[in-house]
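Shown here is one chain on its own, the form predicted on its own, set out as structure tokens.
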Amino acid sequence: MIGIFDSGSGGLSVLREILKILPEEKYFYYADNAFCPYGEKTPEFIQSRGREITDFLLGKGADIIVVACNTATAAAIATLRKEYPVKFIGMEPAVKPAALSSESGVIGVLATAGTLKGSKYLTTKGLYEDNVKIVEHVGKGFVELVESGELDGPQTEKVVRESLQPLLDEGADRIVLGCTHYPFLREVIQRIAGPSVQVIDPAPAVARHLKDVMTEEALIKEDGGPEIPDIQLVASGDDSSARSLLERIIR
């Protein structure tokens, strides 16, 4: 079983990509929406939540755990890897593909405050900031929009534009989505950014990495699986939004 957790429903954007290449596996998704968003929480708090959720997922039979949350990856994955024998797959900042493909020499990063302060992101940023200009902005209100199911409409466009426009004004032609909630707003982001701007979601690369690790660890199911994905979902708060998004991705 593959365990997946996020601060809320955002990690379902990662599950969506994983299902494309590992459709026959069993999944248990934990949405920690009672404590969402994680972006302004302390690393110690996120580490504590990570331990509790990891214990829960292991109790359900998880063989590998995907930390489908950029903020939790930044704050907690190193601690979890030290404390538990199970393999953890985290989110990677997609700065590299953005930097290598940018034609304007400016890339924009939309993320939570916690992700932008994380050592993984700062290390990756340091490798490329001599070659491209990297501009950042917190996607203020993005997580709340996704958690409430407001994926489009005038208010959603207004909220998205307020955080995206400063990156476009700097000349960014690549927009990196640094939070797993943000891909659910991708249509709005792309519409505002225009066709000349590429929006980059790291989830497909994370899904491929998960498959590689599972192959190395001999965790891939060999005997086939159900036609309908075997997914269990639990939330620490109201699960209605997460279930609605889950239905959306498995249609």
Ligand code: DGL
Contents of the next structure:
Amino acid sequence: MIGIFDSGSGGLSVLREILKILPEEKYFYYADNAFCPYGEKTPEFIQSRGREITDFLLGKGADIIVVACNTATAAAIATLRKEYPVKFIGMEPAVKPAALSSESGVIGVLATAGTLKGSKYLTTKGLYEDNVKIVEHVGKGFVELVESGELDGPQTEKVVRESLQPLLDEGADRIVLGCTHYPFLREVIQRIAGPSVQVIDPAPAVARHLKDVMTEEALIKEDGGPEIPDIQLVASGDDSSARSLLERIIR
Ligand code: DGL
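Switching from the form predicted on its own: structure of the form predicted together with the named molecule?
First the chain shown before, then all remaining chains and molecules of the complex.
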């Protein structure tokens, strides 16, 4: 069984990609929305949430855990890997594909404050910033929009534009979605950015990495699973918004 967690519904954008290549596995998704957003919380707090959720998912029988949250990957995955014998798959900021494909020489990264401060992001950024200009912005209010199911409309567009426009004004032709909530706003982001800008979501690459690790660890189901995806979802707060997004991704 694959355990997945996020501060809320964002990780469902990762589950959506995983289901495309591993449709027959069993899933347990934990939305920690009672403590959402994680973006401005301390690493210690996120580590303690990570431990509690890991204990819960292991108790449910998880064989591997996907930290479907960039902020939790930055703050807690190293600690969790030290403390638990299970494999953890984390999020990677997709700076590399953006930097290698940019034609304008400017890439924009949208993420939470915690992710942008994390050593993983700073190290990745350091590898490419001699070749491209990297501009960043926190997606202010994006997580809240997704948690409340406001994925489109004039107000959503206004909130998205405020954080995206500064990156476009700098000339960015690639926008990296560095938070798993943001792919649910992708249509709005693309509409504002226009067709010449490519929006990059790391989730498909994370899904492929999960599949590779599961193959190495002999965790892939041999006998084929159910036709309808087998997904259980639990939330630390009200689960209605996560459930309706889940319905959307499996429809
Ligand atoms: N979905 C998360 C991420 O990928 C966390 C957003 C938040 O809770 O601030 O960073």
